[in-house]
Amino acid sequence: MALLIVDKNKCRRDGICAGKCPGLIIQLPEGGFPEIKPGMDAACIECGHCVAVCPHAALSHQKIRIENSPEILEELKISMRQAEQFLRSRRSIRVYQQKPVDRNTIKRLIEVARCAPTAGNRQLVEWLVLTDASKIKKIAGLTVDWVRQIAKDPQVAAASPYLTMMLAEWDAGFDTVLRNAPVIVVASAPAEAMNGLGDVTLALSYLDLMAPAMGLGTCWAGLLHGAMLNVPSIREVVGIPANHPHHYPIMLGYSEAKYYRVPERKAPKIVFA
């Protein structure tokens, strides 16, 4: 069965799909309709460019059906000023309401995050969602145990004075690792992912930026990530598959605070070469 499905009543045979195919595997035979070049089906990375770029809605794909590919609506496009405020107003949330996040809300968030680009469009990122408060607390405690060990090194303590303060706050009863977040989301990818950590980071960035639009806040769990990288038993407790060396956790929940301004940042260092 052909990969491309062409509506011959709609197709203008303008060659746009062929010209924009990143693999250059679509051809437009003289007097015919778009088709995959003979023997090139396996070279298709299923990116969906051919479906997305046709202005006539004339082309579908066996793996990327046009009926499952929503139209880009002009009225939903945001302006540059809206995009700038949207991106600049994002905050790392470190104090959460003790309010559960509905499972369907989390699923919808991940449905958007899965659209992040991946190397070769392989889409190998997988998702682990932790909501059990006792398990999250246990993971935070195991991370603290790891921090206590590395903080014994004077060089580490001098380079990261934050660790000493973090341990003191933990001992005083405050969760300085996972911030009592009601949800921890871990994105991971298997060893065969060509750019695994990049794929995971991009997927979590999509999730991170989508969350505020759903009333949620996030914070990247760097201490837990460090612990998972260095202590295999913590990875096992979290639930990371053994063959997934690429991973990163992020906290998720409803923020205790509302923010009203966009703080200034350091000026960017830019070199044009």
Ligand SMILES: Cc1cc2nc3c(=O)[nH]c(=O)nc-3n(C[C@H](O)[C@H](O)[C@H](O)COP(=O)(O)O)c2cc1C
Contents of the next structure:
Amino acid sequence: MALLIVDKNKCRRDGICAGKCPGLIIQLPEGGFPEIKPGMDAACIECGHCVAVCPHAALSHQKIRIENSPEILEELKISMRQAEQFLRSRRSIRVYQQKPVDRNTIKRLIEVARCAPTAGNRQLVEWLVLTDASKIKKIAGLTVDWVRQIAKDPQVAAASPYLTMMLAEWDAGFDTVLRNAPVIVVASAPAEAMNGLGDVTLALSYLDLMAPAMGLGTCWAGLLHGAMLNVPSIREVVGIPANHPHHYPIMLGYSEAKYYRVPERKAPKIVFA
Ligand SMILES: Cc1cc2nc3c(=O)[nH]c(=O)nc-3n(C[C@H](O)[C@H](O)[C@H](O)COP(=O)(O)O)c2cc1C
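Could the form predicted in complex with the named molecule be shown next, to go alongside the form predicted on its own?
Expanding to the full complex; the earlier chain stays at the top.
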């Protein structure tokens, strides 16, 4: 079965799809319609650029159907100022309302996050959503146990005063690891992912950026990630598939805080060469 499905009434044979195919595997035969070059089906990475770039909606693909590829709406495009404020005003949220996030909301968020780019368009990132408060507390406690171990090294303690502080706060009853977040989302990828941690990080960045648009807040859970990397049993308690060496957890919930300003950041070091 041909990979490309061409609507011959709509196709203008302008060659746009062939010119924009990243693998250059589409040809436009003399007097014919676009098609995958003979023997090149396996080289298609199913990125859907051919479907997305056709201005005449003339092209579909066996795996990327035009009916599942919504039109880009001009009226939904955001201005540069809107984009800049949106990106710069995202904050890490460390105080959450004790209010659950409903499953459909989490699913909608992940639906967007799964559209982040992946190396070779492999799309191997998987999602684990933890909402059981007692399990989240247990995982935070196991992370604290690991932090206590590494903080025994005077060099580590001296280099990271934050660790001493977070242990003291934990002992005083504050969850300084997972911040009592009602949800922990863990994105993970199997060993065969070409750029596993990169793909996971990009997917979570999409989730991180989409969350505020849905009234939600996030915070990357770096301490838990450190514990998961160093203590395999914590990975098991979290529930990461055994063949997923790439993973990162992020906290999610409704923010208790509202922010009014965009804080200053270091000036970027840029080299034009
Ligand atoms: C990879 C990564 C891991 C992080 N881990 C933690 C963490 O374990 N606990 C925490 O409170 N914040 C964590 N953060 C949040 C950073 O401290 C935060 O991004 C930084 O202070 C800038 O603040 P902003 O995100 O509000 O702009 C992490 C951020 C990143 C990118």
